[in-house]
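Just one chain is shown here, as structure tokens, and it is the form predicted alone.
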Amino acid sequence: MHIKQQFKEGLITNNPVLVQLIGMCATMAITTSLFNGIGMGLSVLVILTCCNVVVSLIRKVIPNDIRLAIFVLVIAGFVTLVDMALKAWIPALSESLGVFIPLIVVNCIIIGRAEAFCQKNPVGPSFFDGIFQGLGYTLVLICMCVIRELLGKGTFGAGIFNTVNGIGTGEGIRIFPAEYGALVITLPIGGFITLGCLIALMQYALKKSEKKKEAKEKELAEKEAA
């Protein structure tokens, strides 16, 4: 598979959240600040890429009957490493994300890519699949964080900008007073609403692009027939 095609699929046409509709639990739960979104997204990206490479390397020696168990074991190993690294180097992020870092073990994005892609493809494509799928996931998280934080709290970049005692302690850049924010956007229902709107926009854009493609193909066919 060509790298450009993988890039397009990871970010747009086969985006794990907006198109495949997987990994949405953490997407809605932790996207209340830009700090959380970037931290969670990069954690998944690293774990996904590493797992993709390992699964691809051992795919020919994994017994088919226990392949899912092996996938989970590999994922759990990398999740543990990332969890320990966050606790050691970025404790504020580890505390903020809480149980959602260990829960990456059962994240459908990682298991799904191992099952659908990595066990059938060599290391190179699997590596780029992890990078681009992880990047697509991260961008969705960042988008949701910016929308929910801005509309709900009136700030941008909480945990990153205007820090007091290191990263994770900043209140962010104040855009408008907090009392004018729609607090419901920061609640769980706000996550459902925001994600639903993003999914609808993505589906609209994909359908519009598909119609344009079909119209061009039809036009070319008519010209050739004439």
Second form
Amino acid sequence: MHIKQQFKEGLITNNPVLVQLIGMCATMAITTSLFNGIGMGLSVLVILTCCNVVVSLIRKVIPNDIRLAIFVLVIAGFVTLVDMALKAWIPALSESLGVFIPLIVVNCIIIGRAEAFCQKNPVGPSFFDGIFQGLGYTLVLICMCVIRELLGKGTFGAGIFNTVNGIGTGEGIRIFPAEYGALVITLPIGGFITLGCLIALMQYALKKSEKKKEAKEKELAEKEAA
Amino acid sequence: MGPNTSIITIALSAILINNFIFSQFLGCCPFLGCSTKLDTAAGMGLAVIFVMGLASAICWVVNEYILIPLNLAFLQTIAYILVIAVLVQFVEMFLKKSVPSLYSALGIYLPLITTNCAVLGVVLLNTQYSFDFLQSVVYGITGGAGFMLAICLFASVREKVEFAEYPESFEGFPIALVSAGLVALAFMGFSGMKIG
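Any chance you could show the form predicted together with the partner chain after that form predicted alone?
Let's see the whole complex now, leading with the same chain.
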């Protein structure tokens, strides 16, 4: 039952980007093609899970005063590993994400989860927390990518579908001709506005479900009173 | 950009054309977090200029005289984040002792600069563009100036947005993001500029 709750929290009710509002720089910067989004999301998922496990393993050993410095060191180590692995195995992804892979070090999601969750919880829950929070992050990235790619370039899944030579070179499935796309959505402005609208949508949905819950509780209370 | 880019080009590009926030998305968290009032925004901007300049200088030295001779270039990310964390700590201690007024004005924002991705970003970009010492320092300081320009402009926009009417769901962060997008639209005007 804990796992189920963690799953729901990571993906929806406590989503790192849409509800906790952290880790937004990369969310806006790299979401121009589905390939980038999935690559970035999975990299963060792997790093987050590894860091969560390590931090929760050493949580009783580290002195409280310098814990942040130690967290940053652990994170930087894993980020370097992933960075090197990507450079070796998927150079196309490493090139298109560029400086944003090493910048995962200062991504607030990872240090935030270490500070808020793994410091107080044993290895098992921390492991699942990493996976579900990472999945929640990936989900948002995918949403952003699909919206921005479709509106901006009229394609779906650039870099993944219709691959001609090597990973990451595919054109994607064309939904409508490129000249009808709004180029502005693929530019920085589009990143800010798309994310703003997504968060607004989330706030709307959360408020609505809360109201529903309240109404239900009221009804129950009234019934009991009657 | 590369090792042969002139200093004026680097400065103009960092402040206007490739502004750290509006075209590279570096440093968005403090940009959105500390921009509700103009004075805190200005303080944050000053602190970032200072740290970015210093970090560029020190990390260049570390990279050139420690990491490269020892063949440890793959440890760059770890080394840089350590340098930045220590640097911010020192700046904090120094300000607390010698300029207490500025220290209390910056408050919590000082330690937060460690996790500002603009700082780590500028250092990594310096290495990527293989800038020399002077170029790195100029890129660091002007990048910080670009950050300050953006955050101050945005803070004044946000003070006006407070009084505007918008859908309830957009309250808080979403409306800030959308208005940031519109400010970014203004900055797009510079992207057509080409300087030799």
